[in-house]
Amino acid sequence: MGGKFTYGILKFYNPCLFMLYLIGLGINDEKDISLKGIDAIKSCDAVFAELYTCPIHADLSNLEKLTSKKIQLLNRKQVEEDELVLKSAKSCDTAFLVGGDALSATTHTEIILDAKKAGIDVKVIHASSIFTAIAETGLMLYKFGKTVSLPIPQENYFPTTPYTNIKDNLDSNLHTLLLLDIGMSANKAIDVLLELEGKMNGKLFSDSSKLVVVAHLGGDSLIKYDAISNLKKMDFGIQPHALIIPSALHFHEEEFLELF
């Protein structure tokens, strides 16, 4: 009794004794989580999750059964504005589950910074990520340049930065991983690239340009390497999708891509 009571008093006066676990769920479903991640969830008093930065097909109820913990799914406002995860970690051991790797999104690195400033210990538990899973295409990871995000165009909002970033990568003979906005299909992304080409006229894309489309990697992975004119007609199934704009290919990369 005395030991537990003393520990409780120490936790009350020293918030550093509380732990925030930032746990990656992997890129396919809840089965991608590591055993270390499962153990961390079991040790926590509060468990939260978000699936908007990396939308995966996770059935959180399966994790609840496995860990005997209730998992509260949060939206962007609850994470980034209301700071529910950080508030919880100030009073108890807390787990925060995220799609993909724990640190793929800048939102999560900001949570770590805020936690450290608040005197909260943080433990990161990594998982599979799109940034490594793309090696399944046969393209060499060290030949990728800056990762580019492609937003869905809105009225009076059609940024051209993605196009210029792709051009910079190609000028440096580097491949580009193009991450798509939430809800954007590969087909829509190709249309947006062609629209950008019409605006910028940098001769990066035409119907004969060959791209790589990857869909639901880590599960029933779908990879297609073909000309834009053919890719536009294909159905890539459930999201998330991503595109790769390849630069000049090493002969091993070209041989591998021909499989798709």
The other form holds:
Protein chains: 2
Amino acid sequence: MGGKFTYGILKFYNPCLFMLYLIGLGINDEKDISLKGIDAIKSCDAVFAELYTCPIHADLSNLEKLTSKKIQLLNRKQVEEDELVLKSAKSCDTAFLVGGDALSATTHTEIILDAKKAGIDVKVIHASSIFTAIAETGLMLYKFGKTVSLPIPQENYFPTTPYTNIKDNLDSNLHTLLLLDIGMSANKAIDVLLELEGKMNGKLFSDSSKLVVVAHLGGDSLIKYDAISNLKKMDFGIQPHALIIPSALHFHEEEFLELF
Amino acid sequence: MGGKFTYGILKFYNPCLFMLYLIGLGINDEKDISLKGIDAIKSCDAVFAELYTCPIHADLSNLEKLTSKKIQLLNRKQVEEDELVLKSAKSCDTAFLVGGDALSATTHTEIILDAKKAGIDVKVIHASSIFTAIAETGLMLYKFGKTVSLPIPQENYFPTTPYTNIKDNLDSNLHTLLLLDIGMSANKAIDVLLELEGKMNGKLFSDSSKLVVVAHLGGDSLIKYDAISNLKKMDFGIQPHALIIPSALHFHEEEFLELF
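May I ask for the structure of the form predicted together with a further copy of the same chain now, the form predicted on its own having been displayed?
Complete assembly follows, chain above in first position.
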């Protein structure tokens, strides 16, 4: 008791003694967190989570049972405007759980930056992510270029940068991982690509172009490699979905993809 | 008992009922494996591991205690020539543990391919990896181009492709993750880059060029952002080390890197 009390006093006068853990939940559900992540949660006084940057299928109540900690699910406003995580880390050891790897969503680097400026010690605990899980397709991670995001087009917002970025990768003989806006199906993404083709005329996509669709990787991973005309008709089940635009394939990559 | 016996008979006649789990151990030590990975090990009759493609600091005896399974550590010959993992998966549920994410080392796609051809069901269980952990530097994953490997130069083998690949990324305003040969320090890698500069004269590297060194990420992560002339004199401790060659930095990236 005495030791714990002294430590409490020390912490009170030296905010640097508090820890903020930024913990990746991993790619698919709450069982993709690491043992290290579980240990960190158990060591904390406050535990928060967000599932808006990377909405995985995590049942947080299972993690609560496993760690005997209450987990408070936050929305974007609570994280970014109200700064609940940062405020908590100023007064007690705090864990913040996020889908995918801890920093795949660049927005959370802000929290680290602000925490470090406030003298809070930060530790990142990593987990699995779509960025590497795509190796399940047999495509080599070394042959991927820049990752490209595809937003859902709006009436006054239909950016062509995804198309030019894919073209740059293809020109360099590199595959492209195409991450889709939250809520966007692979089928919708294919429509958008074809519409971009119509605007840009770069001859990247036609009905016979072969793409890779990946869905719920790390769960019951679904991978399909086929021509756009066939992919358009398929149902890939629950999201998230992502697309890969393959460049010229290595013999081994081709052999592997043909399995799907 | 009867049910289990029937299942055994079924398995004997239908090899497709056996499972091969390819399980990522994660980025740094044995506590970076996921809960899903632990469950899979517990469900298997045979468990193998290799630490030659990605030599993390995993104490496998801790995983043995946690799962009550014996883990057999294999060398490259036992995996690739003797095919011990594949042979095992033909007769019982088998787990194969590898450092980093399960397929960061492209070589293991071969095992999946061979297993599927043999009618064995394969499941990949993902984990953390250097490919995404580099976001700890504050650099955005979306701004990375092709990942480049830097081999230790030999008397008759001093490839210049790493240099041209870095140049291609820089020309496209993309960062480069430079993965080093096993056993190669960041200091040695910097020497190799300067030697390549002497050969290639592309004006990518001089003593004042600022690079990022990352060491034992996911453990007590060490990140240094400094000029080559300073980095050359530093000791980055235990390996693995990796380098990042940053392209033009976003304001937020610069602010974050200055912390290191």
